[in-house]
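One chain comes next, on its own, written out as structure tokens in the form predicted on its own.
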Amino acid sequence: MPAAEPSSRKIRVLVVDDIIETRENVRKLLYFEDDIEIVGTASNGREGVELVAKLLPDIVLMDINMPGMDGIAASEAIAAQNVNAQVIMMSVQGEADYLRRSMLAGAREFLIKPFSGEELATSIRRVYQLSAARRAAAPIAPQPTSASAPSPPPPPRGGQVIAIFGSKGGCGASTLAVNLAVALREDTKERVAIMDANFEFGDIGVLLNLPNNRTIADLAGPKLEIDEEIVNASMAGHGSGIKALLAPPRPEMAELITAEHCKTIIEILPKMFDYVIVDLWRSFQEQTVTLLDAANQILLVSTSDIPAIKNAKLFFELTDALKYPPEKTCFILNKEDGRSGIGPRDIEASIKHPVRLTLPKDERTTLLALNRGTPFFMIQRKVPLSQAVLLLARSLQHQETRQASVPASAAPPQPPQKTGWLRRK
């Protein structure tokens, strides 16, 4: 059998740590990784910054606590050099403040000592791959064209953004989100994405049984220019054919995702996908309002208990304050079995909005899907619950067709600028 062809060039790594035993331990952990090589070591931050300019590594493994110039200051200095070196911060301390300061300084990953060789190698490869995607997506300077050159074609029509908001915890909004995404993919064969916008405790990764080594945290950072290639590299693929932009792997990383990040991401995703499902957290923080603003359709998911109905009513009051047209929000009654004593007509009378769809309660189906990490639409397509989700998916397709048929002159006027706590920047 012929020998395997050599792989592409190795990932060049610089290790910066004031403890010699740590530097040697990292060298041992990476010794058998054929695609990674250590090109140098430094014993303090200042020396590390100098070696980055000299050796041009792909990855810098940086200790956070060092005498003189610490890892935070060294990371900022490396970022100011405008080189392609990506920093992975190392620390024995995992406090949220260390993590936040590291990411704001330009670090792309945060490893807590002690770590395994597998954890280290995986982090290095992932950060390197994301960096390669950013370099590949770097804009190319436009070439001069003659005056007679044809104008570029108009951009394609963007995909539909569907935001899902649960009126309270346990109403099944996230479960509906993943199954609706799968149903749209199977029924339309079009491109479907799901975005987990519960940045602290998102469940989309668990419901789809996806590892959290690619998340929206990869798009955080004040100096990162987000584009389609970078977003795509930060998404995880699922066996159903959908792609997922998962929540950060740790709750303290949620604060790294700003409203400006959300605005940029939700402008890019519809250019890449025909349907974008956004699973929202139950809040009206600026990030959430930014995503609600961008949605073509909001699905408000509730159950028939009093607290959920009360919160649904408050939600409609807030969307009225945001000047959303009534048809933008679709009220869905989930887990309905007729035993609560509160029927859809009673709910409509209370919240002054129609119940557009009722999803039957099916604990056996949902629990089986949850334990398997597989959406129930994939494993029990014929049960009434799956058929109700399919009905919802098809109604959203018809909604998109109706919106596309409205002439531009008939488009509703833009809502006025909000003030106070509802104001968008």
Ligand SMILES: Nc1ncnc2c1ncn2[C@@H]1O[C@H](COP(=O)(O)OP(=O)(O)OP(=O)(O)O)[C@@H](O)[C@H]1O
The other form holds:
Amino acid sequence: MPAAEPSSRKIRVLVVDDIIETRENVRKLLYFEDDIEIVGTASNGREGVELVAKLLPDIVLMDINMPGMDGIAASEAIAAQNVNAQVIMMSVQGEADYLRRSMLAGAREFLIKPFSGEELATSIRRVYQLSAARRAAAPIAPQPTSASAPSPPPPPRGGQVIAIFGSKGGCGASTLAVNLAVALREDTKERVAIMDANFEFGDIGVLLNLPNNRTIADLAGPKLEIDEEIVNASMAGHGSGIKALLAPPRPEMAELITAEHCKTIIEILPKMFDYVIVDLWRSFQEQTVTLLDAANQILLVSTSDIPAIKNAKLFFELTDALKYPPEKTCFILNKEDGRSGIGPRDIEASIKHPVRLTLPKDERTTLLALNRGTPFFMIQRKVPLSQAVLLLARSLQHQETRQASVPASAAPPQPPQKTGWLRRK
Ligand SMILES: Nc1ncnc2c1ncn2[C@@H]1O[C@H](COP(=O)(O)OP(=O)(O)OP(=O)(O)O)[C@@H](O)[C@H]1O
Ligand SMILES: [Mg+2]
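Show the same protein again, this time as the form predicted in complex with the named molecule rather than the form predicted on its own.
Complete assembly follows, chain above in first position.
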């Protein structure tokens, strides 16, 4: 059996369910898990809350529908107690609305019945570890990490936040985000994070083929103090060396992520990483604007069709209204194959901003990457599309590398600029 981390003591679990068979079933499922121990059972919410205070379990496996105090009310009552007990909600399918309410009530995870022993044990360990990381981070302010916590190394300098915004659905923003992230990682060997800020239908997990058991939803609990340890524990590692803060596993959980969360997270990530790529959703809701405000660079990705250009124009009007300096936003033309009849010059005349970079259309490469769940930059390095992404990655690095020679196929028209393009704010 996998050992519990970070401590060698067993994870103490309380089971709260009115159905005796469920309680027994949970006991059986966990019977062979050496690192997990059931310390008590309760048959309703009220009894569960009382036992939490008495037994101080690490984890409470909580049913939702119970007579008297239900699982949601009990979770709220537990969250109000000053204890470390973490609630994992158990529910049957068809109770999707409960998921949202449970998370708002403070539950850390949601298991759909029937679940396997492995699913159950994995959830318990994961929630326990997250909570342990949080506690390890909690003590007195200037001590950043405990020896046992999974640790982001010490911050070097403030990282650069690069927000990517698609002018129209499907114009390639998320594809660029993952490829830029791995290109930056590979080219600089520095620490790179990607944050999926499409909280409802984020694709970054799919594009990187990552499981969705660590997501930004882990950071959304009530009264949760978000710090570097917790953010780190909520991120998924990718084989390329980048780390991803994925969107919640279900769309209805998007509303758990407030502008306040976004603000805190986007202040913390640049302390942990040298580059933070944020894949934004097309909206100007508070969450998005918070992330746009925090960005050093915004990459506005568009295609060369009329609706996309119209939206790009509107985007620039809004960023002007937000008083962003013009050089903060870079217009990137994607999927260019010269067939639309609208060239970069026409676009510049329309949007009144320069086209900074053109990425060629390459359906073969992008499809292969999609099917493999691997960014094309990792599997098709030599194709012009990857080279153009590398060029973009280099332009985002330090000033000296920005004027690297630009291959003709990817060459943006370069208006004279004192400071180089894609300059940090
Ligand atoms: N340069 C390119 N050449 C050909 N196809 C591309 C290119 N870039 C992206 N694509 C393809 O376009 C489709 C949409 O890409 P992607 O999901 O990245 O867009 P998006 O802007 O993030 O969309 P959404 O609005 O859904 O978030 C995908 O099938 C992707 O493989
Ligand atoms: Mg997308």
